[in-house]
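Next comes just one chain, in structure tokens: the form predicted on its own.
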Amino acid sequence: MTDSCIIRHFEHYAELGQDDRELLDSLEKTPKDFSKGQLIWQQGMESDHFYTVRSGWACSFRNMEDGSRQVQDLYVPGDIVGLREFAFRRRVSNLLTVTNTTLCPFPKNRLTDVFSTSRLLCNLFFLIAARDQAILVERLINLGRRTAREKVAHFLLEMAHRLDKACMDVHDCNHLPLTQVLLADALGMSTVHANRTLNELKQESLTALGPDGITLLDRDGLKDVAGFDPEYLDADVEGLLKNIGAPASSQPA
């Protein structure tokens, strides 16, 4: 199996050809290691890269007026991050890391060179890109529309879910690495609020709650609680790939 984050990443979702290979690992620099609570970047900054997570989980935010802060979205093993700010010179937003992690980066200006050479790496930026963006929309009808316990439920099966699909070993998909300061600032709540809701959820044995994070036990029950459809995480792969001829990857994307 490859070393490279990004080859391994891609190979997800389709097969890879010897010179798509071969443009990904040239273009990809040496993984580095970051500490648990690391700040890699901050809005502002020059963005001159974007990341592939091999290990461990990481969140973007922003800090607000009042000195309160927006998680944005969660990043975990396998995920892209910072491919929203392609269009941007310098960073929306900052970037911290959750648990110990391990990221890969790749050269934002040498993307150019991989839509001109290839076809499908190129329809699968564009794949991962629009991912992306039905993530973000869902997480605003999520902020907007739901309670307390449908919000909170829907983003834990969220991230389960896109563990589950994670194309690096994740030892459990049910464990996520939140505190509760965390899930209250990634779905606009008070720590106080996101607390109680958790406990009611772990009182109907939907979820339990430790030190190093959240459990999901019953994951029926949260779909019941959050009214869950996966839809918007379930990308047509096979689809966009025959348009283009290329084969999918025999993993569930």
Contents of the next structure:
2 protein chains.
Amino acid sequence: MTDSCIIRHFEHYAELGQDDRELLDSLEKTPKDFSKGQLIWQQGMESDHFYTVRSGWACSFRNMEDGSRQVQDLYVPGDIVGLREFAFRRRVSNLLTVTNTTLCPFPKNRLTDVFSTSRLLCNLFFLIAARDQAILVERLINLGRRTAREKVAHFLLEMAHRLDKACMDVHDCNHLPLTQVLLADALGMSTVHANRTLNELKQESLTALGPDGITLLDRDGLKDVAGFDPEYLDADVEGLLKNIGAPASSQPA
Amino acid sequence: MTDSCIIRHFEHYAELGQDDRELLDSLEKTPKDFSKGQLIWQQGMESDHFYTVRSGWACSFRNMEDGSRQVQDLYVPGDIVGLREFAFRRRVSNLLTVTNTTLCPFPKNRLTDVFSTSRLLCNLFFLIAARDQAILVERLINLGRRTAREKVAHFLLEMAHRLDKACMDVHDCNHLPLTQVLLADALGMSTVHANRTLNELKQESLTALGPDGITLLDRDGLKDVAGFDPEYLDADVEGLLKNIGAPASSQPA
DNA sequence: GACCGAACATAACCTATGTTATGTCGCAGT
DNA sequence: ACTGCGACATAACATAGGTTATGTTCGGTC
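Since the structure above is the form predicted on its own, I would like to see how the form predicted together with the DNA looks, so please show that one next.
Let us now look at the entire complex, which starts with that chain.
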């Protein structure tokens, strides 16, 4: 298997031709290591690259005037970070590493070349953007219409499910390297209440808390709490491939 | 000017070549009229088309188990509805008209043809998807980290700003045909509280309430309340066009 | 091995917002 | 003209979740 992040990423979905691989390979830059808690970009900076996550976790967020923070999304191995900023010259949010992380940079304005050169990759990029939207919508629903308990359970399940699918070098998909502060900021609640809720779930043996994050003990139980349905995470790659007449990946999706 | 919704939509951004126009024209179907309060599609239905809004308003939403509703987004003239579903075989949300509406259907799986045929359109579609994401993220922040007052003010400003940009046959961009129920469902709050908040803003002469919707009276005042910054709505079309070497639209963006 | 700062825990108290209930108004249909 | 319904208004009351405060634990560092 290739060493390139982004090739690896796409081969997860579909079998790439030699052309596609070469194209991607020529554009991707060498991976960069970031340590935990490092600010990778800041609102207002020029948005010239996006990244593929090779290992580790990152999050995008925005600082509010009152000093609080809203985390917009978390990124796990295999995710593409910063596609959103395709439409903007400057970054509209901050990006921070959650753990030690390796990212592969890709120049934003070369995306255009990819679009015109590879029908397959163009469509896959679009599919990914659509799935990203679906994730945002689901979080919207989480924030708007669920209780703290439901929010937390739902969010944990989503991240675990995304880890499952990432299927990269992740060992234990039930373990999430999240601090309670981060969780609270992602779910629009206070740290104190995040703690309360998490401990509640712990009492019920649904989760476990360690110094290095949160562990899911009982996914079915959590599912009952949250009403979680992973449908929105499962993009219809096969349908797309069939539509554009491309061979599917040999790997299971 | 053309009669096609989608051509009109894109010409708003950039000058289309004759090829592009013909391509779009061949794919778009004849406009369809819907009356106020009509359910256009439902969760679970096959997602075979997306729509361009020619006139009127629509909203996408999801019904929750407890009977409540979360509105995901509103669509105004010029918007494209349903691009999100590109990644999914079935619709992941419901679509409802807010007013009488005219929509132009476009078969989803022909998008692929557009991508491979027109470099310009492909990039514009991607830009639109990215802007849609930015809108969702901003709503996320709204729900997560703002008070009811701020939420309402921010949301009203966003919609007004989007109307400004739509620049289609909209007469008064300060008038939004929203019911209080809809507003509440979009902002994840109760109708009662939406009413309270709206009346508060009305006391301060920031908005006016009529039987047919909400009117913005003092955008600057609302801006002060909400801390609204329209940056996330203003996609960098020029940068994109320059990057792909296409001529800009003669019309002001 | 003393010090420091994250992250976590817990309690007491407070408030923004939800809930329930009831009433008015205007308008569409009969 | 009567009825019914949907949108809006408002008041009384309930509560989920925020805020403030204080303490513990633990890993890093000089």
